[in-house]
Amino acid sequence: MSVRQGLLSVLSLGPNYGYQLRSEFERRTGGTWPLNIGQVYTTLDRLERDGLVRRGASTDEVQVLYEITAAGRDAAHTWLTRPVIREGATRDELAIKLALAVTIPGLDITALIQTQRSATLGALQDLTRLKRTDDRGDLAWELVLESMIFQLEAESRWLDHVEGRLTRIRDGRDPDPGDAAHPRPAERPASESTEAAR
């Protein structure tokens, strides 16, 4: 997600001047994504020069009021009505730390690991106790705590599942994807390509 279409929709619900935007877009989204005034102020300006929004009336204190026209109304329904779509190979750095770690040797992966799994049972003890003391009532902020615990649970799983397979391998009871008694497609003989191929 970017800014833009975070700010577009909630312009989508009536006109703010910037500090009143950035304020209402942290407390839509739980106060988990805050925003630097300057960054907000510098996406109004490309919104406005891509006819997304326009500078509206002034408030008594001289605030200038931004308000979404019909094509920034349609960009922000476009957004949230469309799935997100995840492209290309991950970028999350635990995957690509312990995807690397994998190929260095004398890095003891199992502490790596363990040391990585506490880090995260630690953050979802303190989520989930946040979400069993908060009595806000804000269902914006619920859902997003929620998310995070659920993707700190996914992230404890996979660990295991890490762990579990370098086990097997270490065990000999799971072939080693970079062992060559086990190539992987790309580095078969070319003669074996060519007769899979037939």
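Residue numbers count along the first chain shown, from 1. Model, not experiment: these values are computed from the prediction. Here, rigid core means the biggest group of C-alpha atoms that superpose within 1.5 Å across both forms. First, how it differs from the form predicted in complex with its partner chain.
- Relative to the superposed core, residue 73 shifts its CA atom by less than 2 Å between the two forms.
- Annotation: Cα of residue 99 displaced by at least 2 Å between the two forms, core superposition.
- After superposition on the rigid core, displacement of the C-alpha of residue 112 between the two forms amounts to 2 Å or more.
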Second form
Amino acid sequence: MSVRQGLLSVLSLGPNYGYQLRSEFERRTGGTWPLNIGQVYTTLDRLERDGLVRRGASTDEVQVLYEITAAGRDAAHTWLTRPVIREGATRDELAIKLALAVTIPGLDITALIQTQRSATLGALQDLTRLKRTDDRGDLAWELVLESMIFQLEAESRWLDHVEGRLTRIRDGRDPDPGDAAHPRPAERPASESTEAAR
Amino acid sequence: MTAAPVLRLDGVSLQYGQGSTSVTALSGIDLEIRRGELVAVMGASGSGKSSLLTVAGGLVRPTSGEVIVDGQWLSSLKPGQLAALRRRHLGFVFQDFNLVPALTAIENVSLPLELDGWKTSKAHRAARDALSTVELAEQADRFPDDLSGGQQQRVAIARAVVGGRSLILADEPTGALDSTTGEVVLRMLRGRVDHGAAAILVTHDARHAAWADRIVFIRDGRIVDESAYRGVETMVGRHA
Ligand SMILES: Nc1ncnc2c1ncn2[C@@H]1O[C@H](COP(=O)(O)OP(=O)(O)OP(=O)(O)O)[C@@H](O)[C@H]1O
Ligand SMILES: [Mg+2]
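Next up, can you give the form predicted in complex with its partner chain of this protein, since the form predicted alone came first?
First the chain shown before, then all remaining chains and molecules of the complex.
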């Protein structure tokens, strides 16, 4: 998401000064996305340039009051009601690391997965402790926290899945797609060496 | 901590069957659990989680090793003593619930108390309280067959915690529950533990295991790793 859409959504609730807008944004996201004030003003300048906000009639000599325009209100509404589409290709370090690890001979993948699982569960324990000992009743903060909890849970399930697949392949219950489709360089027949050289 | 552990497993191994068809379900398990501790056990299907619980709960004798509950060596107890220890100190949530079909929800929950000599009226009051902690007060007079799977599971949980047991052994207690109902159960279990009980929670669900103080990972009947709450401040901001 962009800070831009977030600030615009907050401005749709009423005009704000920059520093006020920042604290309102942070309050409404449970403090999980801290902004620096320079970032807020840069974003407001761009929103103004694009006709989504304008300077309001300020009673303050120094501060500029920002208010949303009709176009800005439309843009905020569109963002809030449209589904979020994640980018297709993963840049997730863990996924890439494991994908590479299974192709590298001599690595103990089971141990690697367990080390990661333990770390993932540890982080999950930390977040869960935060969640269950919190009694401020800040729904925004809890929802963001829970989203992180569910992501870690998904990571742990994925690790279980990877381990399960590797176990089945090791036990010969499933064929090894890696060996069939992508022979390792050392195992390539000599006749393929020209292809390997490309 | 200096308090004696509520549960201690000392080099516990378990074999089912004998000879060529025997299965080693547990090998050399060492585990200690103290008051105020919730320990989660995770592992693939068939790794020995349920076996661990049944041995810890004195339902099955280990092939070798010792199980010590509240300072008592289970191997030294006579069957009657073992049964009494189980009734008073142990709450067991079975993977398949194990409710008595001919008894209503509240009767299922109060049964262990009545077997232990409680007056029916007092046992029913305690059972009703336990049922309401799992949000089932309304269903107290229904038979298991007239309850959904998740409701039956919660009756089984109420039965395990009723009467203030010191050791709760729960095998997949949230397996049939949706995410928020599962959380009601975990909050309740956590509450019991925070008030001085000890518990083992077997689960496949990392989100539920994360409610524990320690997570023990088992593979092929052995403990392979452990993860503990580290007390680290995480990256999740909180405004003042
Ligand atoms: N009564 C029994 N007789 C013989 N073998 C058994 C018995 N109970 C369990 N086993 C075997 O012991 C091993 C451990 O089983 P256990 O039920 O403890 O696994 P689990 O981790 O609880 O699995 P799940 O996640 O599927 O419940 C398995 O290989 C299983 O087949
Ligand atoms: Mg089991």
